[in-house]
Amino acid sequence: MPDGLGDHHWHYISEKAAKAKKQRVLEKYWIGEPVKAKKLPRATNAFDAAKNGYTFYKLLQAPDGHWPGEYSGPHFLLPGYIIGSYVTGAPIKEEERLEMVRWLFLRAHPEDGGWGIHVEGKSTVFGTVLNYVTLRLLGVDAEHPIMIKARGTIHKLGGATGIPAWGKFWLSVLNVYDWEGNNPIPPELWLLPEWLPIHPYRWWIHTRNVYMPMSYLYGIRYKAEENDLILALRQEIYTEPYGSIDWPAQRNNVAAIDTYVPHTRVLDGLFSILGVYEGCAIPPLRRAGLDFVYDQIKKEDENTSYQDLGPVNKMMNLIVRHYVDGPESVAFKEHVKRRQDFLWLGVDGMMMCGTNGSQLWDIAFISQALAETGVGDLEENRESMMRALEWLDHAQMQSNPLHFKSAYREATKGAWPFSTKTQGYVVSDCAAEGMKAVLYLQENLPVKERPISERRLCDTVDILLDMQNSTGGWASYERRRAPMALELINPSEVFGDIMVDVDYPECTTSAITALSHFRKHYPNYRANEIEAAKKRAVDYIHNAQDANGAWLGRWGICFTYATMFALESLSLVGETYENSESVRRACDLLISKQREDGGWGESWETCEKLEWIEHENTQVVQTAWAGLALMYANYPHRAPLQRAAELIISRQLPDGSWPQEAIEGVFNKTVAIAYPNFKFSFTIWMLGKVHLYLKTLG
């Protein structure tokens, strides 16, 4: 790993080959081997600590300039990989199989032996059943002690009949759950008039890209052939004989411990109508729906070189292409190869990531941190920063998707993705943070030596301005296409806000700060439109402020994360602790949450319950976020920032690194996901910035 384009591939080699090809610090660090980095001089101030932090972090930079890292946490990803591979016969290397088993064994709940929706969550039917099945498909015996314990939890929770909708789907594909136990997801929905507010093209992109292949496989009632293992699983995961289960009665049977978004009357009514239709589905209409969906799946594959938007729709698309195109087809073989992009080897084994990585996201933050703090100005760091700039140059998308309007895609020319150019999806905050990083890294270079031209940056501006919603805010992948009322038909049962791509304080801040920074360098390009966009964005930020004074985060945990972004937005228009009631309320909330040790610690459960919940431990990443937030607000009191910096410094190891603490990210309110590179980028950023800031306070 990596392959030069930002794609991450782990390869196993023989002991003999290993003698000739030594592991780098990069590989050793991520799999938990001793890296033997040199002990650095003890930091005497925050800047020295930031410098030490980057001295270590440089060791983790890939030769092509980016920083690889884990992007895992959800417990429903690896099951899709294994089930999809099993039913299509796609091979899994023995070394990978062993590492996957190890990861799942070590991630089982220490008390009840189950698995949650993510690695820090309580055991659920969704997580426990899917990962139990995964281990069985990976060759673990049903009488292994870990399996006995997990099976006991499945039975205590009522058995697999109470698994949520996505779990019902995967079990049906494997042929250990009857399709009659699923609520209808007919492909004919795609044939509805596009002006209808419920047309699937209006759904949030992750949702529509998952339900697209779901509807195909539901429409044909795809299922694996019976074998001894499938027959055994039917006996193991239920609390009653498989043959006696009333399958239609299970459609709305979801275990209470799993339910986050209960069915609304609107959704149940829609399912009732679809159920009636399903009983008399018109064959030509079904064929037309299947053909339309298959064409969209092909376009998604071709737009992304068979990588697809994410691991869930990727494995579903793989099954569809195997079924339609066949096991010897180019499409299926490309899908099989691209599975590897999502696998990550860590200290506890091999896992599946939430996308093919967070490459752009991570490089953008550390680049800005280095530039803003002066750490990047040090001679020993310039070569590293130039490599980062080279990667950013190669990662920018300079054309629109191959299948553009016909695949319901947004423009991508000028954008940066969340992960890699290959994946090829624009995300508003990633395009913005990518542009900010480039502007910082290029600003001291002569114009002729800047790899990314003014024209290419103007393309980014065009993308960002076009993505702003009428509310003044920015969503993630697209402008909002449907009213919020569409959430009334959220069919997932376990994820919040998945139907509409809503506005986010984080995305809005990234976009508007990038546009403002661009305007400083290029004051003549669409200047009036940028100014108008900034005013609308600030209005949105004010309107989005929570009653507690903070802002609710949707991509990081949680109030701490989003408040950092929001206060950066307000700083653009001169709002500070001294002159703004909004800023003062936010700062007062943060100060009230600072702990005796000087740090902050907010639990992922805040995102789920929408109220501040303390983590049992202080977190250096959240302490860095809170410190940056206070500095954006021009917070006038020295002591809280001094104590925060001291806390972060106290956790730093002699080699300049920080140990991994709790999970940092979240999506759809209920799913926590890891951003382990944050413990470098944001700590370095906060320490370098606070060193300068405290000098201004006297």
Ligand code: LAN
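We call the rigid core the largest set of C-alpha positions that still match within 1.5 Å between the two forms. Computed from a prediction, not measured in an experiment: that's the story for all the values here. Numbering follows the first chain given and starts at 1. First, how it differs from the form predicted together with this ligand.
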Given for the second form:
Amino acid sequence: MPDGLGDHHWHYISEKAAKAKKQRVLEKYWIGEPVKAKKLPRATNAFDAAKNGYTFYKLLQAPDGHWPGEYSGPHFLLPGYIIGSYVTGAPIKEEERLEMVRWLFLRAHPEDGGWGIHVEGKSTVFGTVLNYVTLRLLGVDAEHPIMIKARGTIHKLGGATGIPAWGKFWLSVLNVYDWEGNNPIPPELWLLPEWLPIHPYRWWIHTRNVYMPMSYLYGIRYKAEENDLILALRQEIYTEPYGSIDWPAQRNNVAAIDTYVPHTRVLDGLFSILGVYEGCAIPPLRRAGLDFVYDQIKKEDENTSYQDLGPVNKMMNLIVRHYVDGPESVAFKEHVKRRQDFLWLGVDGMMMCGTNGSQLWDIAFISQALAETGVGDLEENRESMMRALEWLDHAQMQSNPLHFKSAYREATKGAWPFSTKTQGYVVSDCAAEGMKAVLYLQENLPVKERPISERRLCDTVDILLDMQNSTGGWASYERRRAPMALELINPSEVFGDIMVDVDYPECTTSAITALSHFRKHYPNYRANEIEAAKKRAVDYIHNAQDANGAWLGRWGICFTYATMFALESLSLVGETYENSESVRRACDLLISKQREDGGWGESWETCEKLEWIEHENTQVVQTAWAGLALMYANYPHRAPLQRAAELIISRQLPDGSWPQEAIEGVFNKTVAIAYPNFKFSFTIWMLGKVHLYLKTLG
Ligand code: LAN
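Switching from the form predicted alone: structure of the form predicted together with this ligand?
What follows is the entire complex, opening with the chain shown before.
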């Protein structure tokens, strides 16, 4: 499966080869085949449990040193993959087709047969229509019972006319929705002067990178050629005859069940103005807008070896390159090849992932967990840790993007990405956690020569210092470029807070802890600036504390996740339960949420509703986060930590692993996303650390 520096590709082998043991534990584990792992001696303390956990997790390490994983969750990615492939004729292997159908069948909502915006969400028009269409393009008959049920749900929800904006876009590309039913997305926006606060280069990078190809395809009113299937779909997904739909009246028609961010008056006003412009768009201006956008798309493709920032713009760019460069072009062929990076075969079939993986993110946490707890010091784990260090060495970016400022990109020299070096985007906390992992490993392992030189670590420091905002916090990919008011024109209807890359407690903590660790080992480089950055970051963390005493997570679920990060930040300046009101409030909140069984469990719905919502079950990952948070706070009482550790140990299987529980991550407030490797990294970390911690409490 993994080949090269962290790229994942699933290859099909014959049953004979599978029987001949050509599959490793790594592959078997992820596709749900029984894995024959050793039954380990029962752990009698937390350290042994952590050790057993790693004995198993080591089996899932790829030969190149990292840990692959399924990065599933969003239900609006595979439709882009399939629609984009269908309209351009990009092939889909038969095995993949079958596995994708299996995935969607098994993920249909058991009650109404629909799909949500993500795997754990209620059925929506967005999820149900797009996945229904996907299944049809994958060759499933409209009269299949699963399709009949799903279609019933589409009709019950009012039909496809009320699909949110991104759905309208995909359906229009496929020619089963009229472009007239879309609000305007003119490429000319890119020609506005850059000093304007609404210039698209100032938008959060994912938003602008998606709107870029969207505006191209809208600008030319791209649509697939009509065929029988398209004509059939037009009859299946609506509640009225296709020809009689009043398309312009659909622009602001969004099903209530889908709406998370209703249009503001400002946005509606903007759309009205753009609508008038669209009626009399000046051809040379449109051409100039299209040319500009095409040039940016080309640069994005070349900067990322056709992987692109994420799965959504990836498939849209593929269509643009097919249209402009043609089916025989190198660009289109590279695009077709690179689709593979986003596919993952899981227990329930094949899906498209949120990125081309979470390689760096996963290796960073387990490396730190091992190095900090002493599990990595054990002779039996040395070789595996060396391989992790090697992977980190290769994954660091050592140059800036090919197209740098001209593609509105930030510097990357010295950074680590979220997934792989090929994808090549800097994310503040990934650069930070990558550097922390390297520091931990290089300082803790008996390495003769440190593969990552001081100079290369100084480059990371430069990147991190450069990315701090004037507010003291860190955003995700870039320093803040626009005022918060830009959120007033969030056109997505389904995602919250996507217009501006703002400060996040998680990113801020990672950045600041990385800089502090760096200072311990290299005390002279930009020391005063690091100290000043730390002070400003801590002020930001204080200001970001929620009224309930915790911190709201933006990338993990939810208060538990961000509170772990925030308390790590505060620990850097010596703020603990004993001496800090802020830390005490956070700990009291966590303690008040600890359950009878010793664990914690928070639902993904917290991220959407912005208030603590209990999950029906206790979660080992969140229990580990809460335990780590309490330890960062120097929480003085033994019992809650001991009970938390016991809960985690009680869920451990005889082979050292933990079963998969609820989904762990989130983005854009409404979409849950899976981090299945967290059930290893954070449990091992918490158990190893609590063992040492409880000793200090006596
Ligand atoms: C991610 C995944 C990682 C995540 C962390 C590093 C955990 C975070 O701390 C910073 C933001 C980041 C990098 C992040 C941003 C948004 C992503 C890329 C995702 C959640 C994975 C998928 C998501 C992306 C936007 C999905 C495509 C959907 C669109 C709405 C474009």
